[in-house]
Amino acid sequence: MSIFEYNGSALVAMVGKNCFAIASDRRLGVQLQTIATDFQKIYRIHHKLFIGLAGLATDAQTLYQRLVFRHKLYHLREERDMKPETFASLVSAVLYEKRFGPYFCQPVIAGLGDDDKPFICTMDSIGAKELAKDFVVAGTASESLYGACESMFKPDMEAGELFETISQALISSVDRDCLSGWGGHVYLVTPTEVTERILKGRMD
């Protein structure tokens, strides 16, 4: 078993019309044993920027703390919030710094940039960015998430439809992966508000 699969995870971010959604499962496991069913994998950097961290849970928490520290330093110096593109470059640099002993994480970054244009990207454990215009996935359920998102995604969805689409894609995908599941956690972000919802899924 790969170290990336040790705790299990499913992460997906999807773009709509001037909005985006980012969702994760809630399981924390040690291989096939479930430890917690309310584990947080998506973190808020500021009100228009979120990061999801799939992979090894301990590394994800450490990496998040380092990123918060770097963002606060930026905020002190610049007196403004970081743009999603800038933050993606920061995450990539922090990961590449540790390339010979990497954080075993696959980040998914989602944010609203200038003119409320949605930005999503993912990267590997050493910071190689992969940008997308529609959706990005990460974690142990990534293969089934690709299939579900490919079939369900439509361009320029409104917020309500985007929430429904990402929720259905996540729930149907984690049912096909025994290392992730136990419900879902969805953030829907528009220029004016952030909506957080907990999904109920199969509890096995």
The other form holds:
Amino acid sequence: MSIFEYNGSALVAMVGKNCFAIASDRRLGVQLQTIATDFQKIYRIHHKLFIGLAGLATDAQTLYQRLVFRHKLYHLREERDMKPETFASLVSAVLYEKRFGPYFCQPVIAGLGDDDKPFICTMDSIGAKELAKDFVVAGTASESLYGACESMFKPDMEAGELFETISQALISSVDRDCLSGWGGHVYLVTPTEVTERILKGRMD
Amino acid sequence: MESVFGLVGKDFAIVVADSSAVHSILVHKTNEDKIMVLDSHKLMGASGETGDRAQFTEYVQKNVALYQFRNGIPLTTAATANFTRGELATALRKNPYMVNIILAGYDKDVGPSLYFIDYIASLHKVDKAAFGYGSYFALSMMDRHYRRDMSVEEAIELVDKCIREIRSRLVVAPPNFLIKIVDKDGAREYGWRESIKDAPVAAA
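Taking the form predicted on its own as the starting point, write out the structure of the form predicted together with the partner chain.
The next block holds the full complex; its first chain is the one shown before.
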């Protein structure tokens, strides 16, 4: 079994009208065994920037700690939060540093940039950025997620409709993947507020 | 194969470990203590490579004591768990410790807590956890019978159910188990569940 499939994960981020949504599944497994059904995969860097980390859980935790450290230092020096584009470049650089002994993670970055313009991107485990205007996916359920998002996505959705769309795409995709699922975790971010919701899906 | 499991009760946490020290087909002893008492209110049950288990748990125990000497106050359970994860993560890509850990502790403000720490340094706070082949039986029994806020008697009844399952269904089942408990009064040995006693050594 691939090292990327050791713990199991599903991540998706979608762009809406002046807002974005980022969602993950909640399973922590060790190959075929499920350890926990409340595992956090999306982390908050600042109130308008979130990063989801798919792949090996231990590397996701280490990488998150390193990135939060780098952002806090940036904040102390620059006296402001990092822009999503800048943060994506930082993540890419941190991952490429370990080119010949990489972190087994696939990040999904979502944030509101200048003028609250939504920004999403994903990258592979050695930092190759993939910018997208509509949606990005990562994890063991990524193939199903590509299909579900492609068919359900519409540009310029309002927050409510975006939440429905991303939730349906996530739940239907993880139901076809045995290594991810056990509910969903959705963050909906607009310029004024951040809403966090738990989804109930098939618990298996 | 070694079995360690643990669960959180109303205001206590329990860690159970088998007590056989095995080398290939030979059982060296059947009363090995695999649950290290880190300080007055913390227990660390460990399973895995024998040398790594003994050395790593002792290393954590001494560092917990050092913190208390330097700072005058004991580490919290969460901080101990994160320290342990950090040590495992740092060693992971150099000289990994092959030890799986269940850390249980009691803090005055938080109450009882249990942490699952994989040998590849995946950390998660849980209500129940298990490692080894015995985990297939222990986790299933706990999924069926565990409730939040169990009393000590109910928890021990559940522990006995798990031990009975492991003994009857695992082909090379360990004969003896050790139970330790941690609550507001401290971390201590609760009892043994023996089905084989070591033969007494004849006097010289």
